[in-house]
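Take a look at this one chain, the form predicted alone, written out in structure tokens.
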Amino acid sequence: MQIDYQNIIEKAYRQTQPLKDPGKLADYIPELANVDPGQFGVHYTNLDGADFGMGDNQVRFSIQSIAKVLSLTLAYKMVGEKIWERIDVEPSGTKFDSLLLLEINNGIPRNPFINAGAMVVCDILVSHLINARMEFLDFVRDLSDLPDLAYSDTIADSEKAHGHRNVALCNFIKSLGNIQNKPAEVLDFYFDMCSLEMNCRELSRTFSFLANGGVKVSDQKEIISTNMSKRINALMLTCGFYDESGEFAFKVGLPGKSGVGGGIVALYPRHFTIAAWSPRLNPKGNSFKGMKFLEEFTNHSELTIF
């Protein structure tokens, strides 16, 4: 059956765009509070190369926690299954920057997408790379086919100046023995990683390797094995939306990952990736309109992994 994705996206976008958005900007990172809150873009990329976007889909934004999927991909590629000795694979059930479960679990974060888990992933990369900051950037540049991709020093500096809770998290994990490098070095890399900027089109294309069994679509290069891709997709489904992951799986039914910059990327294995961006966040830290759009998109297309 041929599905008219363009018509479905147009319908879902037009239903979502006029909704009153009760969300708030992520003003605890001051630089993110300067973003125009009315922007809203979406972009769809099919594995056969077809793509379509609407709205502010060409405006770059801070992808924030969405980058955690990419750092996990590189670390998993490098150390293999040993990575799960230092990070669990369970939904947290708590806020993304919570310290509550770390002491109970002896410094093992519940999953790689909460802040604590992403810091352990960064620590692994710092240990295994000569220059984690540049080698990770080179990895994402190659993955995205964006040779000009760069960290945003302005956003990274804004996070470094106000990320006191993240500093506490990293030092707490260090005290429990699951950070091996200097916390300051790990945190610098973590803040840089989260400062990457892409637009919806770039983001949907970058993540297409996870919809394609770990193989990059543009040049058919294997990034990770099919089995690793499956595991990362499973983690995105169960843990990709902080303590709202169950809600996203229930209403949307696709693996995905959100960031407090207002971006969301989701995918349907062997078919497509889709990205949405609207900077106003709901109380759980996820884009209000992004969540609504993706719910409408899967309702109209009737395509979910379930």
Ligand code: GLU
Second form
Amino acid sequence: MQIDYQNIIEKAYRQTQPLKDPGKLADYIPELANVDPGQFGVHYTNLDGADFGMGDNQVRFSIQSIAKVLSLTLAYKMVGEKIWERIDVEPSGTKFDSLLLLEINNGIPRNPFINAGAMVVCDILVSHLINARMEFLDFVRDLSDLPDLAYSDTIADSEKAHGHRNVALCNFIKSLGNIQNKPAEVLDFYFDMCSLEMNCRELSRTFSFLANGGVKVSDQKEIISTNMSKRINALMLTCGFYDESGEFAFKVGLPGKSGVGGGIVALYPRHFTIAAWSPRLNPKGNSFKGMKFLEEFTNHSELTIF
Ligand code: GLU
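Same protein, different state: after the form predicted alone, show the form predicted together with ligand GLU.
In what comes next, the whole complex appears, and the chain from above leads the way.
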């Protein structure tokens, strides 16, 4: 696709950068409040390899829930369609860490991106891998071509010490029969997974396989089938932005996933991926500037799946 993406990104970035940001840092994980809140980076990666970034696009940040797409990819690759017997594929309409619907739905989380669903994904990985922590990291290192990629022990420990709601969630699902391993083991892996750090450039490149029908761009290795990739993209579109997924589809018009570290990655199948990061979050938990930037980007470029 021939578009003047550089010009469009510059324009969208310049429009977004000076906006007064009313957002707040996700201080329920104390260590996440220790970042400079004024940072703002964006990075675009075309499937033909061309890329362009601006601002703090080379600063690594905590990708948090964005990692849930990668753990889902690995679990889906390993167990196939059976995964949907344990996790539904509907938006939840509730907060990402809500316990509310689990009781009504007999422990089946509404989708794999709310915390409950991501914990069931972690449980599947703990069951199928000898060392889920290391093997998941190896998987993401290979996918991203980043051999130095690491978990942040500081972030993971901070969340382990304060994640009481997640502890409750995991135990609750266990009581309803949809966690097979020890909750403490599943939670340890869940917190580590969420603590992965990447910058916008790395994030946009890592997600290229989902814009490329499940095939890693740098070496053409099939990570998952095209059909699986379609389904993960559909889940990102419908469930990728907490209780604001409809709003993101409405304003931006691309599948994507956000995290409480302030990162967002979005993609246009067969064309490009784009990442934005700014740590201040809007009331629904999505990066205020990240959302605005992506909205400007698709408005100016007219590159939306709709
Ligand atoms: N580790 C975070 C939590 O469980 C992830 C939340 C997110 O980024 O949505 O609360």
